[in-house]
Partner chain sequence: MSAAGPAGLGTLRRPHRWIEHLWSATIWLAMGFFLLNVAGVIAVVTVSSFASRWLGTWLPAGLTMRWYATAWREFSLNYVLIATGQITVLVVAISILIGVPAAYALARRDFALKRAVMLLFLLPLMVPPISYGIPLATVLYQSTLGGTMWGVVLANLVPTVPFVVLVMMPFIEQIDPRLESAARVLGAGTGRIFIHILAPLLAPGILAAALLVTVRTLSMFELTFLTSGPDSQTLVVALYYSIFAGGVRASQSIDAMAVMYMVNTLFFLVVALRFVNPTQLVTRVKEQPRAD
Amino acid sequence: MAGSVAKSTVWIAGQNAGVDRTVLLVVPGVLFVILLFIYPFLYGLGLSFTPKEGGFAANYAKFFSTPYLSQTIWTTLSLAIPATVINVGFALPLAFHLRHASRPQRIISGLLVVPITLGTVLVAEGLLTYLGPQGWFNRALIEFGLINTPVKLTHNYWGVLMSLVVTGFPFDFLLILSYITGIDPALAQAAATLGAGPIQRFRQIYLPLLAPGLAVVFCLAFVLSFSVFPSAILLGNPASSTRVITIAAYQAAYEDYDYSLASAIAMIMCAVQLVIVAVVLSIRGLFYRGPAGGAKG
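Since we only have the sequence so far, can you give its structure as a single chain, in the form predicted alone?
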């Protein structure tokens, strides 16, 4: 009884002091972010400025002055940006077509979950079997007389790109579908009664409302593609054409045991991704200016 009275007294005192006790529910999440993201990030940032040799910025100078390292940025971008554009570009019309709840929507959504559950390693192994010189794809083309020699689709750029498309497309489709199904169909119906055609309805109604969601999907898809690692090794040529920046960081850390340089490469990865995200969000403003400003016509 005394304990209950004491708890009630503390609660009343907290309320009188203007303290919202529900804020305490945020504490576990904040601690989780600090321990698993902020602290490792700050530690890695500090470690990147403590090179084995040279001044505090020697790691960054070494990275950008060594073509074998610096060109990994362009190699990664040449994979991540096309894969993201392809995935979002194909996911948007498919999600738009399946925006109404139906049996095909449920079937396709269920099937597209499979690549996500398999993971990048199993998908890469499957593509090696399917697209390899002796895989089903090349055998079918040879049997139908379309080609005489197998098409090289693995251990090069195209194998990694296809892997990013296979693993990234379901993720983008499901996210875009969730945004589209959240738009009230009455808006498009009202526009139709005013004489707006399908293209006008998409451009004037759906696209402005989808712009914030599409920007988020594009950013998330790009970050996932930019961090490609297993596919670049299993399906690509990690020594040259698909030597992405994650491979450079891995080699610095676990082959050269230069954790300071590896941390610097990780920081450069973060900076490049933030630049692309900032560009995408700025482009979003061309189509969407928020609830108060409305959409540009």
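Each form is matched to the other, and the largest set of C-alpha atoms that superpose within 1.5 Å is called the rigid core. Keep in mind it's a predicted model, so treat the numbers as computed, not measured. Residue numbers count along the first chain shown, from 1. Compared with the form predicted in complex with its partner chain:
The Cα shift for Val26 between the two forms, taken after rigid core superposition, is 2 angstroms or larger.
Next, give the form predicted in complex with its partner chain, keeping in mind that what was shown is the form predicted alone.
The next block holds one chain only.
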């Protein structure tokens, strides 16, 4: 007994001296992320500046001087920006409406997890048939008399956009919901007691508190849409109208075996994402200059 008391005293003394062994538990995780995330990233950055031929920036010069490659940035943006606006635009009012803990909220969140979990490959396979010329979607539109002949929605831009909505909207909804439920409802109740209507409560209580979170959601939603890959191949027209930047990177690496160019394209992809994220965060800064934390937990 006396021995174990002495042992615990030593342990407490050790903690006070700053050699807390518990902190060391974080080391394997940190090493792992450095080795398999940070290192490959830096390696890729280095590799992108050691091209197969030409000077150190030859890959980047090639990317921006070859329309077949540089065009992919605009192709990707023309999918990612509308998809993000649609998804966040619909997710915000819906998540706001369901902000109180309730049975419908749980059921809807549970159902919306399904398309996220199934993932883009399965959604693409389903949409290929569902949106196809003989699919249920076109049949329903004809049945309701909205169209006379089937609309072409697969193997083009629209199919890919739809797939981005099917997997992106639930993701944004759940993310916004988690931010909204972090706002203390007592604040809105106080505003209501002081005579604020629903619209006023949304604009003057929720929106300012939500702005930082909303900017983060928008960034994540954009980054997710910008990295569209399997559905652009399966559901789009990967040779032209939906030849997105990930396809260019994939082809460079796995069809031309030019890992240097592929790394350069991956770096350009990250750079474009960073630029958009910076723009979104600076727009948020223009509109909102209060304390960022607020009532959010």
